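Heads up, the chain below is alone and in the form predicted on its own; it's given as structure tokens.
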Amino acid sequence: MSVRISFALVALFAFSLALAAAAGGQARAGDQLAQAKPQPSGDAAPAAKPAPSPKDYGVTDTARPSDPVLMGGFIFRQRCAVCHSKKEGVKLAYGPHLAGIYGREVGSTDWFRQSSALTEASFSWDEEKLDDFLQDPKKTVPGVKTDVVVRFKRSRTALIAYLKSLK
């Protein structure tokens, strides 16, 4: 019976130590939080540091350019330049150059990997055909190799304006 009492006393003592340690830890944490809070000094509120602006990082235009050719150039670099060159004579492994594409007969470049779907098609690239092709290339020219789709009309319009500017 004495073993049971001594075990109960040890357990009670251990529990009281744990409870005291937890209470002391909370008090210390509360003290640290109270010390960490800045105390207002006088009547003036501390001035907030202004958020950095894009100009601080060298960005001059954060909105979309109002000029569709500039926006189209951005879209071209983002979506098309991996496969297509904007200059004639530059051969890339994936697509023909797009210089002078507006008004050109489809499949008329001397690109060495020309798709038979493009060479067999018979139309010239105008705004309507470019818009259709950029929206769904495989529907406009069945059998074409490209999978790049420009979903938004505003982006297609800007890209077509840029393609028209390439000479």
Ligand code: HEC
Second form
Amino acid sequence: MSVRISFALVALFAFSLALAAAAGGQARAGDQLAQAKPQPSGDAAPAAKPAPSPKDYGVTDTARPSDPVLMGGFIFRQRCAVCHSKKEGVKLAYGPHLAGIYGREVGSTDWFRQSSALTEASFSWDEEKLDDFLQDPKKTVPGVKTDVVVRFKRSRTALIAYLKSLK
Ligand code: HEC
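Having seen the form predicted on its own, could you now give me the structure of the form predicted in complex with this ligand?
To see the whole picture, the full complex is given below, headed by that same chain.
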């Protein structure tokens, strides 16, 4: 009888030891995971500023912002700003500035790489000319040195609304 009881006690003791070891193992694994996580540190590089989104301006219907000037501004930043500045004072290497483009005489900036095709053309930029140019620049100004096309009418309309707002 007593042999059986002490055997049971030994077995229970061994079992609880095994449980404790298993729990300890888990805890250690947990500690390692915690250490593997990146720790916030003061000298880490600052996170890159996220690109502005229509949501930052309170626009919720982002697929089709209701304000065309706002929509046009986003298209401009994505499709045009790499080559064109919206300010007269800022000179970019890849295209003439577009400040006051609406109503401006074609090819009338002092941009140093302007083609003679552009300077020799003679009209001022209105809605129709801009819309044509953005569909097919070389047809609107033969020989012009750009072939950036904005395919959708809705995008061109928004873009032109934005270009009109550039003073
Ligand atoms: C890869 C560079 C590049 C991109 C992107 C670009 N353009 Fe241009 N754009 C040019 C260049 C270069 C010229 C001048 C071409 C010449 O001198 O023949 C020009 C000329 C123009 C002109 C005529 C300017 C004037 O003074 O008469 C307008 C308007 C224009 N671009 C609008 C746009 C719009 C709007 C977008 C965005 C959808 C755009 N461009 C994207 C390079 C670019």
